[in-house]
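Form predicted alone, single chain, as structure tokens, below.
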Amino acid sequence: MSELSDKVVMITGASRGIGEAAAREFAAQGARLALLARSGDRIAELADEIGETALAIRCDVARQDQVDAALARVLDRFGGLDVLIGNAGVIAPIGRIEDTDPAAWGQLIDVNLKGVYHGMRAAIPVMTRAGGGSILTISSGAAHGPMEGWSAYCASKAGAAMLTRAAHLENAQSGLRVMGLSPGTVATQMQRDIKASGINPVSKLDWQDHIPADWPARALAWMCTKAADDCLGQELSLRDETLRRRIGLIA
């Protein structure tokens, strides 16, 4: 039996890409799922595919009240929360700082950074009362180095990485397992949007240069097991071949 069997897992940005792949991976390992996204129709379809162990919740993570309401529904349906995956993220606006729209720049921060905060703020008290839980944040190499045209994205990911470290510092003693995952470039719609922008070296990559979305999904599931206990508080990078072998992604 999987360590994830019957665990309650809430995934933000679950309608596509890494979030959708994670939903399928956790479902395959017997978890009960809360799928959050702004695209209500798509997550409803995904929940229907998975079955009665999945709950679709339309939610804008940029709003604390919607995240709180989503968690209340999770607790009402499943009775607890074992894992929070802060995956929701956007890449736009792409452009030089002086050319970007301030409202769009701020909206990205609301989703990519404040959305992670909103999820943590809601989940931490629930997990603390229960004596433990895992909080996983999707990070990026962009958190640690600037990329032309990605001022908002890089700033948001750098902030989310520090927020994840702060959550570990404050809550490890309460039994919470907090980590980040930097997957590298993944074959998702975001990479198609980056390609279309034509800005910076990432847009020049070929599709075959990106890893499949099921790799970070499998990594996230592994991070929720005892096998990853020596990684608590860290940001794990799937560019690391040693980590890929530990997870079983490569031989």
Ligand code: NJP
Contents of the next structure:
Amino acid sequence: MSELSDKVVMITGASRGIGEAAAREFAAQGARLALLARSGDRIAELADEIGETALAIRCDVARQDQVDAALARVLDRFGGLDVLIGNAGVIAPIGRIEDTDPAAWGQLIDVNLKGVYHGMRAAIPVMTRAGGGSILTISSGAAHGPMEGWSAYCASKAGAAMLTRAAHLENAQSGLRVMGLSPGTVATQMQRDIKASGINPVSKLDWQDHIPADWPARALAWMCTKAADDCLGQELSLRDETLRRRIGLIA
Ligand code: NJP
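Output the structure of the form predicted in complex with the named molecule; the preceding block shows the form predicted alone.
Below is the entire complex, every chain and molecule, led by the chain shown above.
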């Protein structure tokens, strides 16, 4: 039996890409799932495909009230929460600082940074009361190095990385396992949007340069097991070959 068997896992941004792949991986390992995204039809289809153990909840992570309501439904259905994966994210607006629309710039921060905060704020008291849980944030190389045209994205990911460290500092002693995962470039819709923008070196990468979404999905599942207990509080990079080997992604 997998260590993840029956664990209750809430994934934001589960309608496609890394979040969808993570849903399939956790489901394969026997977890119970809450799939959150704005595309209600898409997550409903995915939940149907997975079966009784998956619950689709339409939710905009930019809204604390919607995240709180989503968690209430999870607790009602499954009776607890073991894992929160703060994965929902957007790349737009792409453009030089002076050319971006302030409202669109702020909306990205609402999703990529405040969305992670909203999830943590809702989940931490529940996990603390239960004596433990894992909170994983999807980070990015963009958290640590600027890229032309991505000021909002880089600032949001840097903020989310620091927020994740703060959550570890405040909650490790209560048994919460808090970590970040920087996946490298992954073959998802986000990379299609980046390619279409043509603005910086990432947009020039070949499609074969990207890893498949099931790699970060498998990494996330591994991070929820005891095997990753020496990584608590850290941001793991899937570009790291030693990590890839530990997870079993490469020989
Ligand atoms: O992107 P994509 P990825 N509320 O566009 C959801 C990071 N990352 O899987 O709401 C709730 O296929 C959206 O659902 P919907 C990246 O920054 C990626 O690549 O229905 N959900 C969809 O399910 C992000 O944090 C790469 O539109 C919202 C999902 O987010 C994470 O990986 C590299 C939402 C986005 O799916 C997943 O990105 C890297 C909202 N307001 C980090 N807004 C990479 N792909 O190369 C969006 O370093 N979503």
